[in-house]
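Below you'll find only one chain, the form predicted on its own, shown as structure tokens.
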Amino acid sequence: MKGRILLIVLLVSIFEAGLVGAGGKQEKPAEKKEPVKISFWIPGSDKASEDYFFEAAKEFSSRTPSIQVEVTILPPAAPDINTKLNAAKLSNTYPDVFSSFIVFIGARGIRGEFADLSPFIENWADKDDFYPSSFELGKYKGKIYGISYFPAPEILVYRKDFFREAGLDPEKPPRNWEELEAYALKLVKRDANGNVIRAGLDVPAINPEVFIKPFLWQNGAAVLDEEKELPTLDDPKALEAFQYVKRLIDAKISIPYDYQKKSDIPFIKGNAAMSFIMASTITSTLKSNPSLREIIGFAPPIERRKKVPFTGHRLFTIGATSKYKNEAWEFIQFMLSKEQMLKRSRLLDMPIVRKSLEQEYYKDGDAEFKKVVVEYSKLGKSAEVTTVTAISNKYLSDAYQAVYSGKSSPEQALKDAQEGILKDIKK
């Protein structure tokens, strides 16, 4: 019996010695690594949009268990978002990924709050599939601070029935400044006292920046020199654009309205023959009133010296202080994948920004409208990426409203705006 016990002890000793010889000591099982948590902030909008982003983040987290995405829905208005970002900056809780309005690229990105995405994009196999504007719009002095995933063009729409009534071909919308003006004069309707009861073209009285800027761009003028960050409203081409818009105002072809209040746009109410309207507003209008599908036409971008429509954008950015930039980029790649882009176009009517998705995008219906949306998205320009864009917008708006009200000539209004911007910059 004693011999047997000694044999067992000897075998156990040999086994333990083998373990020590193999690894020095018996190792514990590796501890399970906790997933990285990244924050994703996005401005609020409608419930369908918010639900999509929550589900997309959940899907990504499920596919990539090592990265968990926490979604925060921000207020929809830029001033409220600014307040949230200021608080996050002070408390060191800036989001890893932020869905930014284009205006924040100039106000925050170029001031060091967003990371430069250029190194990520350079090594990205999919980069050549995107429209160049997707990267150019978020670029400042060679660095890319945001990638556009949601273009929001302002499209020239018109009523085919009103065209026929005025003796115009409903399949031939205006293509240039001369035709736009001539058509507007033919399409306007007035009562016995000369009051406009149907606008030939919607010309806003309030919040006009998005309306006036394309006319400057189309004429080869810029509001700002983006490289030098200085105003260029003393350019004769800018004056020519303002004089053209002044003719439209003086012709009294419009019903006064606030450009920012989409529900007040005369065209939406059936009181205008032509208007520049955001693509998403057109989509919601057609959904709520399907009978308009056969009546509303979509014009290609208006041309003078150039074709440059206004196209707003939302862009994906990464916070400069993020500890998880690689993980943030992995999430952005997922959100910019073909699969997610098509899903957004179908669920939320968001335009696509990938070349390879165009035919698929058209197949889903409303091909005529979508082809125009793509053209505007490719050619469109948005807010200038500078530190002085907000100042410039204020003075440009003041200049327009001085002309609209008759308080100043285009020459004087632009002179005052140029001097005002320069004075504020010096401050």
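Numbering follows the first chain given and starts at 1. In this text, the rigid core denotes the largest set of C-alpha atoms whose superposition between the two forms falls within 1.5 Å. Everything numeric here is computed off the predicted structure, so don't read it as measured data. Compared with the form predicted together with the partner chain:
- Core-superposed comparison between these two forms: CA of V372 displaced by less than 2 Å.
- K323: CA moves 2 Å or more between these two forms after rigid-core fitting.
- For Q401, a C-alpha deviation below 2 angstroms is recorded between these two forms after rigid-core alignment.
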Given for the second form:
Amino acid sequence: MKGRILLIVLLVSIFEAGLVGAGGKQEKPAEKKEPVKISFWIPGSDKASEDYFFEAAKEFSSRTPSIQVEVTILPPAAPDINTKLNAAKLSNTYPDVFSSFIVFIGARGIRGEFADLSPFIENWADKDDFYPSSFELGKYKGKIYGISYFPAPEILVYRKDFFREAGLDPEKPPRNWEELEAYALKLVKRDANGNVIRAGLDVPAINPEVFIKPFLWQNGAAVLDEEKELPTLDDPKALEAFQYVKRLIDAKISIPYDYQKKSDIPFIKGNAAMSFIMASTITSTLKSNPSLREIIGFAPPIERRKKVPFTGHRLFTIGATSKYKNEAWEFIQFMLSKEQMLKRSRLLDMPIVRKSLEQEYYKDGDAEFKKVVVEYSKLGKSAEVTTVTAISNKYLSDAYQAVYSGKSSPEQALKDAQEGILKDIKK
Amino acid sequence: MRNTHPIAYVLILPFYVFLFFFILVPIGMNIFLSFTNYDLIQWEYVGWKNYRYLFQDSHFHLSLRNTSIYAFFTVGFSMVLGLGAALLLKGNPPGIKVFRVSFYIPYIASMVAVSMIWLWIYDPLDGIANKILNLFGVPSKQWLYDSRYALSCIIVMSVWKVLGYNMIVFLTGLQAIPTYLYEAATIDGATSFQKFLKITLPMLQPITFFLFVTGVINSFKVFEQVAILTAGGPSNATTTVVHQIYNRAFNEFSMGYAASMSITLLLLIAIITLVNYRYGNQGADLEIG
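Rather than the form predicted on its own that you just supplied, could I have the structure of the form predicted together with the partner chain?
To see the whole picture, the full complex is given below, headed by that same chain.
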């Protein structure tokens, strides 16, 4: 009997131990949390840049195994990105982290597509190390919708060999409107029929907003009153800027091109002596053809009443509908870390936006180019962060193209644009 | 009264389900949106406001004008040239298939790829179009960057692309015409031109009607080549109705207003098609004995 009782006790104990053991085993997977997967969308540019972002995401995921980052490279042009974002919005697949152009902050961010980052930034120890503009650019009515990590200025570049050929000093690039016009006239090259075979200055025919805006700003004018979200193209200073650009057009110093199609820019093809080109396009051009570095010069920002070049920006944003905002913020912090910023500056010549990195930034690489990029970035102005920027850009482009094709005088073109924007806003 | 077997309804059900969910429902939603100011975030009922603004919108008026010009010339040229090519390639001499395939290839090529090729052809500096002009001493043109030529450039490209399709359809029609009609006409002493006018053209009426209607509908929907070649410029010389719908909807987020443009376009195409059906001769009364 005793033996039987002992056997039963033993069996029960073994059974219980088994249960406990099995219970323990069952709890283990519950402890091991599945990693959170966040999506990161970035507009495409060159291969080196795309490779870097894939590598950075991989590095972040290996350091933070609880967060996996899935990188998607978008088309490079804004209209195509808009299409992707619209589809994502309507299908509820908006990215957790999106590297936004500044124009999207006004067009999409402030319309509720991007999350307000202010609560994250407030508690961020590193925030004081950033240039104030990094936060100001993505700000609208007190909320911060994006943090700039990549200023992308449009730099006036010129060909030193063509300068020599035209009898100009290659170390003295144009500094103001008068010099820009005079140099362009000297540098233009035509064939026997009068066709321009080498532009003195690249003047676009289509998609000209980024080209024309700096001339308005340099003359103290603006397209929009950003506070009131109303057009200001009836300003005489805007007319003066348009009249100047019309002089450049009428002088027939350029080969027509579409400003948005970076590969078609005559300067990139070796068919222009001067051009306003985005810093990253210059970098990729020089990387693919290093011998050009000796003959390409960088002019300082052009001055009229003010020195105001166009400086685009890329900003890190978080999708308003993201379920993983904390994880997204963790990834953004990693991408904005000193280590990653320096890596980008070394690998991709991206300018830095942290004060503490200034010394390090100039240590490697092309110091002359870097100094120019920083100067342009500091003085530069970006697309207006308003809800009516897309509409005003359309009418500004119409006005420019009407002047370009000779259909309207600058006065009439600006009058039509001013009225058109007002009418369209009230629609 | 005819008895229809219930299985027939089951067999056509998938089509009607597709039609309902993917065509009728979106059209219904579009009609609804056209009376709102929907901007992808919120909407409010605005009555006929969007439709009233269509009468004041100079971009829309320009786009209607450009689209009509585009449709008129693209459909006209592609049909005339398609018929010409079909007549030239209707025989069966050796190697004829190579020519037929060559004409047809542009039609099956992607519009994006084709547009990129034509961008190069029209390049003001290095493009082959200017090189040919220069050979004859004609100065270079700015093609896509000149508002006088830009729309014509797009029409030329579109005609080139669709020509092969029209040619193949006409060729099928030509091959279906009974040869005894031509033999009888020959015996009666008809000239080639008379045979073409009195036999070929009337016998091709159903095909001509089909190509005309589908051509007009496709032309009114033109978008890709405009977006790639000119972005609607220069000076809106090439903007079309669908290009305007795209800009309003996806760049300015005026979804409600874009919906009103879409409905207007739908009505326009429907009216043109109905008028064609009502007054166009489809050749249904042709008897070939």
